[in-house]
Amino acid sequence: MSESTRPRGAVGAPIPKLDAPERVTGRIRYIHEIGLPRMLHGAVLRAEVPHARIVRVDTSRALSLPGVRAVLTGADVPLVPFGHGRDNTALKADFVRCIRDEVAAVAADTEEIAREACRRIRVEYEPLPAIFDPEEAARPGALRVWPEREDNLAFNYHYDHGDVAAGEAESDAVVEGTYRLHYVTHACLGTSGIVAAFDSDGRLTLHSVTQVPFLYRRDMSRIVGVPPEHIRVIQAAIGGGFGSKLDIYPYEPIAIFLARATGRPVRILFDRGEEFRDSPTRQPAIVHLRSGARRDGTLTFRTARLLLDNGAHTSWGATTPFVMMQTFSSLYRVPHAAFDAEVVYTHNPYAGSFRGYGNLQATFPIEVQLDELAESLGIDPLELRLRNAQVPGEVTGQGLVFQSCGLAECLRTAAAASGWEEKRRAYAQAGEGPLRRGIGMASMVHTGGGAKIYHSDGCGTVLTVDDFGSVTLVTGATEIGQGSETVLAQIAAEELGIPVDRFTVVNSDTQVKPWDVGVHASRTTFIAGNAARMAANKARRKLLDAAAEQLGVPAGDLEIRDGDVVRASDGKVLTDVGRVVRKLHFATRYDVVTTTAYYEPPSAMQDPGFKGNVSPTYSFATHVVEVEVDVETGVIRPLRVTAVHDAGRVINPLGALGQVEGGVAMGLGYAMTEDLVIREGRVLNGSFRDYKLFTAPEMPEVDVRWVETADPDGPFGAKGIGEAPAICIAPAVVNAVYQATGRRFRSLPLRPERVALELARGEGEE
């Protein structure tokens, strides 16, 4: 094949998702697709009030019902406890603390008879007091959540580096507000759900959407008393997943304990009014926050207090300052900064991890009171994040070790994409009719190769290549829709020489994958995408090896393109893999072109104050945002986004542009729409006709940029894309609301009802 005519090279192209023909003709398999012979139906009976004693359980009368298999309560299983915080259990025997809080549990033939057995069962309560507000819930002598601690506080955190202090006395300017953040859920199109089944050797299957396979093994296995070898977990195909599938939750373990009790397997589906209630949400967030500068715009210092709902039960939700204190610490250059956070229990439902890990929480105050801090200092809002952004092999003061950054790029050219200097001064100097429009910008910062939180944070693979030069991947990448599958065979087919079609990638199994920690912190394609590159790199090694032996040619003189081995100095074609591999296995080597490769980043855990460089590298982004607002009736129409975005070497465009789109959808519903309404515990609009999610059609046109840093450790440069989309589109639209409207809102959602309540009550700030 001529130089002229060969494929464009792998990495850079923008190749369709491998998956998306199994997608859009429906051969893939969701959860609710998987079904077993003998398989029974399981159905969970959760609490009727937020906060109680439970008296009695009687379940007679669902265990008359035809079909019913087993009826399980408290006092049926074994109660380990689980979760972050070892506060939670798969029934509760004794209190229930939020209306999520698990009581019993049906096995049936059919899903219809175990949700009419939940109904029959009676449970006599006694209620008690509960506490629903954090900042109540926070105070000296409150209401305790779990009566047994000395007070609500599940965790909290500190950190600081440099002298506040100091830094305020040098300050020109000095601006402090409080901002709420507010429950939203992940709203996954496909529901929660698992299969599990024993075999005759008491070996357990389970059928599972979740999103770290071999950490979720290891912990079930804890949970139901069955040794983790024996436990097989096989992934099936995840209807959306945006970190509500971190974590193990009480439906799970239930549904081994069914399947235990009656000797067959079991399946377990959510439906959409107990996704809504019942799965994990984002944390809501009460941030005060303080920070200063100097006269040309330097800033000087960053405060920060935060209170955050913990609700009932600890999940991962609670551990997302560890992610917030790094945006607060090193978005941007600050020489002094402090950050204090506490977690409290209530009644409430309990947060969990979600799509930018805390990072929305922290961005959003941080950009608006930046866009106060430039009005105050009569400074155009890019020139003073300009002024303040760093530069490639910076260090911050918490230790994050910035090798590539790209923040001032993505600053100047999303500023220039779209027109900010031009449409600024425009939108100041309109009109005062009913529609104004305002534009604004937010940045932001967030790991791009995973966190080091465990002592292990890499990724096996495993790869071979067959006797036609097929290639199969099988690695340890969990794919959730995010397109991990083809961007690790672009990576390992850029590194091989063989083309992205003649790959299949494996992953979905834990007898057959290896080690991975799991699809979170944007890691996937940094680490999973070195582990694929660094077996490649082997297998080719050793192809060229072998066909240097065959051919009597150097191995120096050999290259593999498109699946052929060609002479490097004038690309002729002298054989191809398929044939090498064949020779491999009937000659007298008689080998196989098999290898295997476990990469752990170079990242760090930090030490006991938080200090260290917690992720191999990291990603930025601006993002601008143009907006109309009517202000009679309070509705904002977003008009343009401009996203710019450092995710090094874009290895797919096509799937990266997706991300971006995701990701803007998903923060201009935060931003305008979303709101999960908990009163008393209690959530009242869990269906999709109460809960609004920005739509399609509502999307405005999105103008999407690259800033590719390479970063010198990412597998072809390349760093994490999956979260950085959803971070910094709140406060842009915040922003542009207050260009246009001259009100600085400090809390979310936007919605028109409340927007043109606050601009009736008069011009400011809220």
The other form holds:
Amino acid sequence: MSESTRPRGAVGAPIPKLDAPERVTGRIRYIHEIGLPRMLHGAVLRAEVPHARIVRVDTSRALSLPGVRAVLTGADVPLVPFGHGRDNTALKADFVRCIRDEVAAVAADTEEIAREACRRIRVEYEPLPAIFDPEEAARPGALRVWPEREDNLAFNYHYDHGDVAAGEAESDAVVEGTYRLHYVTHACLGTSGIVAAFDSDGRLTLHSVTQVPFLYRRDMSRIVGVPPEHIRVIQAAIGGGFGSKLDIYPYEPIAIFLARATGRPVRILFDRGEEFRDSPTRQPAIVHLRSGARRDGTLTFRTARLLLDNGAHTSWGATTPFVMMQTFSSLYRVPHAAFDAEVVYTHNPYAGSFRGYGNLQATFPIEVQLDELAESLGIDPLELRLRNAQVPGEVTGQGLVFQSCGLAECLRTAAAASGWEEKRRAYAQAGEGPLRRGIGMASMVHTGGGAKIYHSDGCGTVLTVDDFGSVTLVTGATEIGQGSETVLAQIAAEELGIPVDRFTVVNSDTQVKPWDVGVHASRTTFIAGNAARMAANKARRKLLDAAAEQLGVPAGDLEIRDGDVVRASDGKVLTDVGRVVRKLHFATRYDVVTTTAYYEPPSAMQDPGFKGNVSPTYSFATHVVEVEVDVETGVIRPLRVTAVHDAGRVINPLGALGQVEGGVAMGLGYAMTEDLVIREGRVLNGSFRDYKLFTAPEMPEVDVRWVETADPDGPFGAKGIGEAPAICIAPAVVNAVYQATGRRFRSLPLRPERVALELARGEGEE
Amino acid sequence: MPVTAFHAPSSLADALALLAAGGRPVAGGTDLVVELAAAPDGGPPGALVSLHRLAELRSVAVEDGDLVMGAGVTVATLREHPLVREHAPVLAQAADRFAGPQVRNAATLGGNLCHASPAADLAPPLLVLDAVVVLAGGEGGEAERRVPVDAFFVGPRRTARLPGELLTAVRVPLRGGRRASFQKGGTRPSMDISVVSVAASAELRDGVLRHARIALGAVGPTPLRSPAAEAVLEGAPATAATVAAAARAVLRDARPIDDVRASAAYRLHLLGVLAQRVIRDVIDR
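Can you swap the form predicted alone for the form predicted in complex with the partner chain?
Next comes the full complex, this chain leading.
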């Protein structure tokens, strides 16, 4: 994809999202608005206790309720284990191991009846002792969540490069600490849901909110016993995903079993309480980190030991070390690094994937510790980071290839735009009164074009230019609210020379769209963008060849601009693409302009030691935040965020700005207000009343700037931006709070209560 | 509560008759609807009596030396009404920190008081303003009875309102020279239930504090006044030492609990901080 960039105005234009009018006028159809004839409503009864033996389930009072069409328990459905650890089933027949565990399900004429029927089901439990503390669960002889296993260790990961002991021997300063990251939830405005319908041939249609429609077919097939080729997935507009819909969760096969049992379509929708309690969380983590540097600030080594709470069943949270280790190995140049992570079962709810996929949890300890290292060396935090920042062409110890890398420029731009030097100096003098100010920074690296965790990380595209010059772009990629439809249309429009407003993007039906891995790992702009560009390039050539033949001029003398075929030399309009296609249909060739393309990135699956260039490109960012801390009440007010991102060439500055502002809001919530409180396996604050998102009045001004490195393999030089903005704001806040208060916090969130009480307790480290 | 009927009377007399028959009043519904959604089957079934058509509950006026605010006045109105801002600015201050714009547009003065949450944001300001609530209906028919706000809150979610009675208005006696202030704290500045709230009022004559009142929210079973702090302030010089002593005294009247929103320890800490700030603000105002 190294053809020269021909600026036509589509790439780089701040175009509002194509689906924005549908969304803001309420016309878009979310899963909640999908209704089918004869559709029933499903509801799920979950465990009331975190660990118990199911003695008996009495469904008679549910079955006798008028309007109830089916009641299923673990005895009624196949219990095919699924999930990354093959340790979850749709319903639970013998034991429940966390409060989310599904014990029974009902299909009824209305949602109210279904929920009432669930309340009428009597489950007799024999309560069993439970284990909730991952550190306790990791000890030898601990109560086992799965007695058939030797211990609670679900997964472990080891990675290293270089020689850590040698690195430590060269160090003039070594710092270490333990950092704790908490539970947060995605808080999607649109709750989870599914509609399952069998046709008379036993073929299954799923209206789903999945982020991975093709993998979903394959995995669901095994769970419910329907051949994958008989499963059609139609993706409803997603009302927020952020990773929460990357896995299959039990409610989805349950809906299919209910549809099978009743012979009618069944819809299951989460209510808000279920969305908080029963959808996956961000992976919590305990990180012990140690790192060293020479006197001049050159990093010498880094070691990390992590303990992750797997919960009772395994979802994607257990695989976040895969992403975390990229940051431990490759955020800044570290000659020697070692990383060990253990993931242990407990009776807690389980975590899934969540924007950043472990990278928030990895970047936090590293960036907080870098400030400690800077302080112990007497070097400015900016200086320390610049000294160790990677450069273009870098191949890291893990084998990540940074073919485009704007980290140093992100650092410099963020420092200049935020007034780093003067504010750093000014805030070094502790102020009078309860309000103290500080400024802090942090950076990040994240995959900018997917992660090759399957043998393919590709995406297919089918593009048609019709007889009136309109374009239909059928992409395998999934729209999750991130604006991929718009960006893909812009890329194809730029390549084709046909304006974006003539585009329709089709992306929601596995019966229609070609294969794609799914929406995750900030891959869509890069991978689906390249596929769209390739298909558009083929269509452009075909149009120009046809026009050349029709006009009797060499194709090389022609260009397509704004939907017209023009003479390249002077821009004179000769015909338009609609006319060219019509002639192609009716006269010259009896052909259509429909092209296909499949793009497979030049990334590699990693070896068993986790080495290899997992993504074709990487994005970088630096965030600087200025805070005001009320040291008496503990309230932290972020005054200004400067967010500088290297996302390559920015395809749509408006959409990219939205990604950054949204990510900063999400990251500030992670840093300061959001806290899903889980005690003894139970969620205590499952409502927006008590789960505190960062809301509009709290948001500071966000100054967003771009370092537009042009990635050689990116579509028009672009890289992914989806996850990056959420990743490095929390450590920047902690570093700013340290300057403001002299208190280095090593865990999140910095809720006022914790800040005030710890400051009142006196000086020193946490 | 299973809802058996929804009435929307257009006169106070009709409303009182419906309430006398056992109906439950609903105004903005910002507490009630949440409660109904959380426990649709909780408690005995009953009828709802909506007050939204009763224009007489929505007036704000000065009468007989009192600022009289109808129970149906919304929090948004309290925040902006010129008479409230002139005569009871501390109430407008609390209204400004109350939830978010949508809730403020629906929630009413009467509803906030009758729901009687210990964290009700309008209660501390009204307690320090010596406000009186006006109740109609019940045994007294259409005759009114007046109860000082101080005696209105009798327990968690319980008030002196008798069955069949309707809170129709709140009266705040006008007093020249009175200064007052309100502060609340929580996890975030907006859309948050108070972890602690404090209001104070006093007159300052010749450097001495008179008619001092201090009231606390979310640190006991009801919104409450702090007699210990008021005793410290009454007749005391407006000095930093007085402020500090009163802020310490406040802690003696607080009985906070631990819950998912905050620990008792933080509530006490924050109470001390906010009490100092409101008293200092009263003095400096």
